[in-house]
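The data below hold one chain only, encoded as structure tokens and taken in the form predicted on its own.
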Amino acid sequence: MQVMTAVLPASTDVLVVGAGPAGSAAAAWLARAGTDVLLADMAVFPRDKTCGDGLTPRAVGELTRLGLADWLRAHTVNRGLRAHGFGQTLELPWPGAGFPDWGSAVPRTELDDHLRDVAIKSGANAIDGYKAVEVRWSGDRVAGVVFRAPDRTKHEVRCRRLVVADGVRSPLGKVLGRSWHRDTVYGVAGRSYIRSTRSDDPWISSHLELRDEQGSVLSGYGWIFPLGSAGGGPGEVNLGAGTLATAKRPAEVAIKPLMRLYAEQCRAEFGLEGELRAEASALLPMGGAVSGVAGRNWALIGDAAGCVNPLNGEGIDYGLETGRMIAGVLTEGAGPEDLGVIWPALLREHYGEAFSIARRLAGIATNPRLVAALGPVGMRSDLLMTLALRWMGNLVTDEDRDRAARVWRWAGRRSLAHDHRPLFS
């Protein structure tokens, strides 16, 4: 087993930049396959990350692959989604099918620190507090990455292959040529924490109808994810709000004030106590709306590659999945010269249909008038909302043969045929 190193090594086979779920999963799987891997991050762990903290069955499935099911069950476990809106409240159990029938929620400060520890225990070297600032090229291949140390000195690490998992803004991805296309739907979201008497609620709650102080419907949504109780008293929930936007229809909502208004609207029903803390917000490129995700011997994964679900803002599951997928590519005989072709094609194969149709549906949600018109129709039908939960969570596998899965895949294929720009390109 390797340990966290105090200094950067001079070289490594695979360098993974970014130790969130995507990077740590990639490092863990690579190390378990016997690869020499270094996992580097600019932050000092444990560190916070703006996130809803929710773990859908898709994420639970990936964490179970890593051997973390028991660790997850020691945290809060939820049965599904409680949807609120337009005079209705529906409890929608997770559908199961090809995924676990339960979800969870773990603060990212704890989740990411634990996943990084899993990577280290799997055999990866790791270092934190070093920021990747430059790339050294050898022709069209990455030969090394230059890091800035806490004391501002620079150090280069040579590598045969590079995996970039440095989040939605992906500063190293930009150096490599990554571009985010804002003409495609993206998210603007904020999260906070607050004490709640319902911190052990077995359902995560999502409010699909948000209204401003004047009572007008907004093109946004709110969530309350229970995080479990602590010490016998009220625990906390992750409370957040988000909206969807495009370059043509930018977000006109101030997220943090909206989040505070939403908290006051929910205070009595959810037993919220005190004030919001750790308020933070972020922009979310979604649905593969990025180009430049791979080159001869390098690849972007997770949020850096735009692998965020346009319908629910979930990115942890895709981070974990793409971490495992890139590890498989790098350990199953694909040469470095193949990544620029193989990786975008593999992302489109796995996520193209779901992300394409999800982007179109999310585009509808950027129009408050359509939300106000269609919301009541959907909320009056348990069947429609059950289908929506499965589709919004992308809880459909290639092996599923039921009608809902067939409709989702058919819609995805039709949507792909009308995309003016292929995903991940």
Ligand SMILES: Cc1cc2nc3c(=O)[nH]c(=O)nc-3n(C[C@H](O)[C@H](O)[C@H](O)COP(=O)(O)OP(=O)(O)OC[C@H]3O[C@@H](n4cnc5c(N)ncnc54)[C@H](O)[C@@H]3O)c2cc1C
The other form holds:
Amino acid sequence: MQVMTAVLPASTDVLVVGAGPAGSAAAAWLARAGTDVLLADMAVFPRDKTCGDGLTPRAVGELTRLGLADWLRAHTVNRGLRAHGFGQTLELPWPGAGFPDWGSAVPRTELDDHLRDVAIKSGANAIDGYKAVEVRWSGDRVAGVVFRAPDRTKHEVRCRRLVVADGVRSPLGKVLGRSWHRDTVYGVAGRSYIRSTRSDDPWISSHLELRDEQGSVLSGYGWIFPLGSAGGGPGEVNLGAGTLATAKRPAEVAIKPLMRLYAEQCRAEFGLEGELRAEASALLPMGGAVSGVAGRNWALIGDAAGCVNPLNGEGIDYGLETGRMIAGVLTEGAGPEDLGVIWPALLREHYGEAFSIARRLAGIATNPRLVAALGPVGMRSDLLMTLALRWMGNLVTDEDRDRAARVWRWAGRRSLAHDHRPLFS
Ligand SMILES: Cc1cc2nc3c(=O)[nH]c(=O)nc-3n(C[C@H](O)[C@H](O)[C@H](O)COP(=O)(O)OP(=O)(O)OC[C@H]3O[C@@H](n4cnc5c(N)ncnc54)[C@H](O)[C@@H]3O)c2cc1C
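Alternate state requested, the form predicted together with the named molecule (shown: the form predicted on its own):
Let's see the whole complex now, leading with the same chain.
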């Protein structure tokens, strides 16, 4: 049953603010479990989101759970990562293991609109063009959220539980007390679109040797993610570049000029045609470097909770996963709930080890001299890069028993024990 809400209802059981992958997944799973849920977003859909549009096997797994495998396959399918740099090119198939052995890429304007539709078709109420601006409290519980309508009038929606999926800046999260710690490594990244004769390439490409105009190695990487050519003629690729930074070591590179330079370096090899379009850049809090992720009856998910992999910048998968996880918590109905305790503990259980070691390694990679020294060593070894692909993509499940998985989990546990500030706190 599809429910389109033209006006805000006065109340709902669960209010989800933000209809990106995290919010739409939460709303879809909640509605499928029979919960009364309202999915609200300040943007009018379809809307763009600055992103590389890459869907690694972790995201494909989650989209498959939602019933979208065939829809994805009709877009584009890739079989792994082609890593370029330091004089080498390696084709590294997705490892499979506990995840699908294929990836995809879908422009966010289309992906997010479709995911929001899936939530609506699952039974969620939805409204767009309404910005959440204030919170109403009843003791330590959120009792409602005030929205500003397109005509600037204010409307309150009462709710029993609140899920905040309002993205990287998380304005509603801030009202609730969320803060992001920039002393932990974060990303600065930009993306663009450009026509390419290789838009059907079955590999996504990453250039691990990213150089500035003076030829110095930067800490970061460039990517070219083929988007397919379903419309006929040369289709497009998503072309972008990202670098890592910390408060102590801020990114000293202008992302958009870097992207243009990178495009020129790749133009001939990747059959790039014309100019970059829709250039945009954004910051990326990563690895759970956020405190205040939950209170008595509210929780932050996705980017709002800093659920982005520090080693590859992907967060669509973690948004989808945390959306499903919070829906599970809210529909389990076990005893008197206190999300302020349950939610950060669950995030740490799922992501603690992987995010802790990943952000430690990413912190090291903010040093360009180390990248220049270690990059060539890694790129000389197929085996090392295959391991790196699996680890960097966090393509390890708790069930995996092979040596690579055991080493990754062991390193994660050691890293966690040495963290000066626990993740998600
Ligand atoms: C340049 C770049 C490249 C990236 N590449 C990749 C990639 O290739 N693969 C990958 O997996 N990840 C990538 N990421 C990360 C990915 O984009 C995010 O992790 C992902 O979008 C998180 O989803 P989300 O649902 O948490 O937030 P979002 O997708 O940001 O959605 C948040 C929603 O909240 C709404 N909102 C915000 N404030 C309010 C408010 N006050 N009231 C109502 N609504 C509100 C917004 O309109 C938005 O629709 C990239 C990020 C960047 C910056």
